[in-house]
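A single chain comes next, written as structure tokens; it is the form predicted alone.
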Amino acid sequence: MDLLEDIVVIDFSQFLSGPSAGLRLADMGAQVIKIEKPSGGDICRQLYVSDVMIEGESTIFHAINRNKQSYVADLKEEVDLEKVKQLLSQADVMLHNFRPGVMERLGLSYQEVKKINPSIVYAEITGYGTEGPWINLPGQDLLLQSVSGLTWLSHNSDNMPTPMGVAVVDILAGTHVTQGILATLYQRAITGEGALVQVSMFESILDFQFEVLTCFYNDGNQLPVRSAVNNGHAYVSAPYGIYKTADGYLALAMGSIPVLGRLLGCGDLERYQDSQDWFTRRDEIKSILAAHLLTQTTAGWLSVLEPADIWCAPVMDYEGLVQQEGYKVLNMELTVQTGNGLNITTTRCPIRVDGNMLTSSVGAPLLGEHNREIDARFSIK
């Protein structure tokens, strides 16, 4: 489904919170223009997270950014710039993710691009926002989970602090620059008029972080304890967590301590009927949970709660998950064709509208792939 038919997205974004917010704009029927530079266009195209490369490049350049085109110009030469500033004449949305001043240093600030199209949206991710003392670090996403707090959540109360293993702060600014690009056209169909979206990581990851950041805000600033035993959630009480079982792994959210002693067969579980020692004593109860579900398999034990209406789950990893008839229904796997005629694998777009997935067959961009068709449709010169 074209939803965004006729929008035109020039994006200068590189890595993948900029590049992340493209794609899901080209998943929408955006036509999203990568502008890159002549020599190995956007650095993703050789950030490796894997041995794994397709066609000389990395697989995550080719999972973010499908369904786009590649321009190749060189910002630092008056002629390209000047064809990209043809393109922003006749642009809906303008993306980059680069440090402050970077843009502006180029002549492509959203004060200089407005004069060149008054209704554009222009839309910029930074890493720490555009003042204060760490404007000018680093806007990488492991960088930012650590000093944002979030690396204190996970693991137990005796480990160090554990990133996610996700470019989890990348893609969250990207979804909620995203957010703001899609509510600003809606705004400029109304009054016709572009405006400028600001998203920093920083505070993506603090909004991501809103449930526990509120708790410390109104809790005389105390800090989140981990569990000491199968930590989950610094703020939630036993069971909840991941444990070990006599084949595997088991899944535990929220729930009656005594009721499940009871399904489960473990009667020292049983005698903590007050529901504020699930919190003060989760430690405890978490050592005798842990204990008893080593005696017998994950499967075992999911016969017994999932009849039961038990939160919990199987913890699978992806060759497991890939066989599971839940995950198959979805459907989730996506074919793409690169310019070379190369087939790719990797996931949709997860929106559905009316029913319909958003899905394109087309694969990531070679290096200035689309040069020629663009100055065409363009009647760039």
The other form holds:
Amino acid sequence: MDLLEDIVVIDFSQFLSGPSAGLRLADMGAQVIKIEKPSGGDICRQLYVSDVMIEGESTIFHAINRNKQSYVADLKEEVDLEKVKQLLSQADVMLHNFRPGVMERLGLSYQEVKKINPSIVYAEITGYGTEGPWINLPGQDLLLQSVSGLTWLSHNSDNMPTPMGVAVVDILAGTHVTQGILATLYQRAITGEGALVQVSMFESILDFQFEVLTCFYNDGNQLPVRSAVNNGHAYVSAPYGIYKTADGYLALAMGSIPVLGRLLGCGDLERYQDSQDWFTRRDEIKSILAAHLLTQTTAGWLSVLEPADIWCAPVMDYEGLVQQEGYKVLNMELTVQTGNGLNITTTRCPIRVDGNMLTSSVGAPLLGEHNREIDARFSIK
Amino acid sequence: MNYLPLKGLTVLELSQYLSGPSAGLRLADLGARVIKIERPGGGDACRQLSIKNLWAGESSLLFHTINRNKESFAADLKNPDELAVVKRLIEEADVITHNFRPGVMSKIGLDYASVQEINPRIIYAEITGFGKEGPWKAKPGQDLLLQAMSGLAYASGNVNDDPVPFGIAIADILCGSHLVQGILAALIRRQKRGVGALIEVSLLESLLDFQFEFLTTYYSSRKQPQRSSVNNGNPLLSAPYGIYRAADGFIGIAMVSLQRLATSLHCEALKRFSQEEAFNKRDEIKAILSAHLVSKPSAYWLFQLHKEGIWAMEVMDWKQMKQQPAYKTLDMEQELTLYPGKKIITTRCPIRINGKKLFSSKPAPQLGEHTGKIKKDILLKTP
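Here we have the form predicted alone; I need the corresponding form predicted together with the partner chain.
Zooming out: every chain and molecule, the one shown earlier first.
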């Protein structure tokens, strides 16, 4: 049995944060119904990224929305709104990521939806919460990275503030809302009571920084200082970072500097015996290491370091990665098919249950593809 | 629901460092009782792992951050008597987590099959670095190494930079979050069907999942997404997406049409580009924009941009952020008293339930702090 069998999720969310939560719930067995506006649907359908498209549609829409159904409704039209309310009355979860006030205006606030369905789990993602001066600002990933201090943690100290190149705030907020939904569904399975679950992108990206923020709160508010050389983590000692070799790159995590010096044949490193220096003099140490590592190939260094249990790895791009046996054995690639017969290769859910991978072959829905089926299944009039 | 949703559940945490323990912290904040099973002598190795040499009592501040709101039970799993007590705990528990390398739990006799015999309803949740098969299964599951191997180091920084890792342990955090999702979904099934579950996640699968937009694009084109050469924000996105230097600081600008942007910033040179060129000519466009924006302070630009509803924000460090009313309104900080006279400030759980923020003032446990009490409780229960 799927973990979330019989769970019905009505998902009004767009773009990435909410829809990534819907995807996870779908992969674990829930029936996820996207409520989309008639003109264009989820804006993400039109969000072309890069120069890669799949038959004229955004690749990322297909990645984010596979394994879901699409129900078109104009929430400003009374007839459609009434149908959606009938759906909500039979649903287990409702999810949205509109800005504060939008659902209230539509008559779909938690208070209203609770009247229709007292045991529903009502989940919402905002950018900055529901109070305070920023609530009407757009909850956009790069902007949340900008205001949360996150851009001062990656890259070297003489570089500009550097954002993380993947939409980390969206993904984390989606992850957190999923956790809240599941925890309250668990409680509901015992007591029958519904709940309101709220997550904001701001709180999620602060939570992500909890280790380093806690340092900042307790060390007299000292700001992080990125390493000047091959920064891996502003708070971690040498050698932590990525180094250029004769033919590529090598990652080195925590380790003893003199031991590294001995293994690599780099005598200059052996004089750093005091582990305190590995932090305070990390730029100097890392410069020596960086110059030395250029003299040999990545594989050459790995053949020395790996047998000595040094924490090290080659740095790979996708082309390098997908050829590796260690990648292939994961079976991470999943081919899904859309309603009009299009095959798309994407990744599967990263969670395994009872030894099984979760691999639905259902592709992203066409806009409104499931209206008729859902009307019948839920007896919508 | 006037109580925490996971109230009444007991989680045994045999995990160390960050990935597994961050999952335990979330479960604890949502109401579960989380008991760390630690080896006598040193306990969770994270107790001795400090960053910036910050300590609180015997353990690092880092350990206190990750392990607040938990209990500690000291047991040497290689000692048969102590293992027997842990097995008694397993009988009573709802969830067990571990992040040992493959094979370790089998050697102790606490692999899933053995634990299932003790408690068939248990949710057994485990984290590995690279899964349990294949040539990498014995490799250390360390965050930076996973970033290096998963392609993630080619997402941040500019195209001419060396690979740039995320400056936070992204693999650990995501993997811990995925573990929580699996555990909670399995608890829902258990409530309906009465069956336990095995939940497995790996750092590598979690990081591949994180890059699902990139990988789907890659699988379709077989072309590595390239970082922009100027102020890269996200390799998949068009100009102007990125962070720009103003006369006195930095601003982030997200998606916006080039014409709107040019008008709002009075940047004539941008007007000759069509929207169709926003991706393919992004470096050229972003270079022009960079040169334009350094001329005036960030407040000036943000005023112009916000007036038109364009998605932009000031880049702040934590000191600047802490001054913002929007930050203060969140109430994200909480104070813990570790022992008389020693207080620390950390963050709270980011999830709100029924309008309530979830605070917990319970600090991280000392090693074995709850061993005596837990043993006594078990003895009372044993017929």
